[in-house]
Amino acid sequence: MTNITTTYLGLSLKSPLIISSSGLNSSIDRVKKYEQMGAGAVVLKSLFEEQIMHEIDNLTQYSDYTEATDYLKAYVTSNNVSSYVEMIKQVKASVTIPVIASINCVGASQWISFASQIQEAGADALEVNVFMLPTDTQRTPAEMEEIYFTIANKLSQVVTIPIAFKLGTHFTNPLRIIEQLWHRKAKGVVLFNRFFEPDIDINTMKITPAAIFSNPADLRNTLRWVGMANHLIPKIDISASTGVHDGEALIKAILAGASSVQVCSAIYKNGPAHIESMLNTLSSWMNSKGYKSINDFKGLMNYGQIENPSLYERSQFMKYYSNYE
């Protein structure tokens, strides 16, 4: 009998499969269905700083009165946060699996106070999604990275629930970022986030959104950094995200060292029943290999466990394509 329970951010999960932050989690009935299908936890749809700021700009652009503008800013912000806090309370009252809140921010200002409200609402953990597009040519990479560290420092001072940072793939040295976040008391990282990407419609001559869903091939980059981070920064929990579309991908992520995986696109495409299918694949594989628990094989193929660690480092195709002309 296989045991697929695991721990992530100090939380006990009945399975390593987490439904990641998206519109999938905007309904209590959906979250209950995910729990029924075997999901170990759910990350609620994010509270977006950019969205709130956009609403404020729309309301205040025609106001010449400072007092009115300040009132509108406070009202919009408070209303959004209150709605989010209420959603946390309702979901927590409806399911038994851990409920992880998510904030999507571009700075370290008022989001610190929001985190306290999220904790008080009963969230089991907080996932912080930070990304600033580097459009300022005078701003150094170190200055951009410091924003993450500032947020981590401030959050650790105001909340006691575990914190995870959801990172993008754009860092020059992702391993340093992960290590520095650990030193600032982050309990986990999610590797990796997906961002809005632009495309160009050559017929309408307009900028349009590129495909929003991940694809299975995206898992390769995720595996590289999960495998390296699990060995080099072993104390921090890793949740593998982007490219996890089936049970085999789930297994690969755990072998690389992930404590959990986060799934989104595969559920959009296949529905909640796909959760059960992925977990059945996991259980069947564990039985075939004689593994009784997740810990029996977690990290078994990380950067430090395989015979040739350079396989995780290799970035050029020379060995494979040198004979092709």
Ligand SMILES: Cc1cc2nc3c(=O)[nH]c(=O)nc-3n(C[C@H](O)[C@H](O)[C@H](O)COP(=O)(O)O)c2cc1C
Contents of the next structure:
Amino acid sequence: MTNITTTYLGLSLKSPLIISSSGLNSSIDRVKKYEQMGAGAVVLKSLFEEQIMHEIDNLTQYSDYTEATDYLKAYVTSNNVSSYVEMIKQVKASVTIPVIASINCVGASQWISFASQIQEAGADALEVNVFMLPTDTQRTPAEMEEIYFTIANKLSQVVTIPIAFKLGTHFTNPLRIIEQLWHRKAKGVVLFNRFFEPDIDINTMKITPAAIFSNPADLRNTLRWVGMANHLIPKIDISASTGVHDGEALIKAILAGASSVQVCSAIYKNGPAHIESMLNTLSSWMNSKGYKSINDFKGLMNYGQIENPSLYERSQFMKYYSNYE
Ligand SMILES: Cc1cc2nc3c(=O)[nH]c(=O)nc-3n(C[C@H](O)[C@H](O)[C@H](O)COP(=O)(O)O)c2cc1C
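Moving on from the form predicted alone, please list the structure of the form predicted in complex with this ligand.
What follows is the whole complex; the chain from before opens it.
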């Protein structure tokens, strides 16, 4: 009998499959269905820092961006801190699996004090989704990174629930960021977030949104950093995100060192039954290998465990170029 329970951020999960932060978790009925199908936890759609700032009547500082301000004003009418807190309470009352709240932020401003409301509403953990697209040529990477550390420092003074940072891929040294977040009491990291990307329509000559869903090949970059981080910063929990589309991908992420995976695009595409199918693949594989629990194989193929760790480090195709003349 295989046991697929796992621990993430100190929370006990009945399975390592978490439904990622997105509109997927905005309906109570859907969250109930995800629980029924075996999901270990859900991460609620992010509450955006701008929404919170509006609530405290501070949006004027964004007034340089008229369009953004107008959009936000309309948005916050129906989406503000109070309704977010209400949603946490409702989801908590409807399911027994852990409910992780999510805040999207671009700085360490007054919104941090609202994190305590999220905790009081009953969220089991807080996922912090930080992203600042650098458009200032004078700002150094160290200055940008400092914002993450300030957020972590301040949040740890406000909430006692576990905190995970959901990171993007664009750091010069992601491993240092993860280590520094661990020193600032982050219990986990989600590697990685996927952001809106622009495309250009050459017929209409307009900027259009690129595909919003990931594809299975995106998993490779996730695996590299999960594999390295699990060995080099072993105490921080890792949730693998981006490119986890099937049961095999889930198994690979755990072998690399993740204690859970987050799935979004694959659920949008295949519906809730896909959860059960992914978990069945996991159980059958564990049976075939004789693994009784997730800990039996978690991190078994991380950077420190494999015979040739340089396979995780290799970034140039040097050796392979010669085969493609
Ligand atoms: C429609 C949609 C909405 C999303 N909304 C959020 C969000 O509110 N907060 C967040 O942190 N990530 C959000 N994401 C990103 C997902 O949580 C996830 O990190 C990303 O899609 C990569 O995972 P995947 O490969 O399983 O899709 C969203 C993704 C999609 C497709």
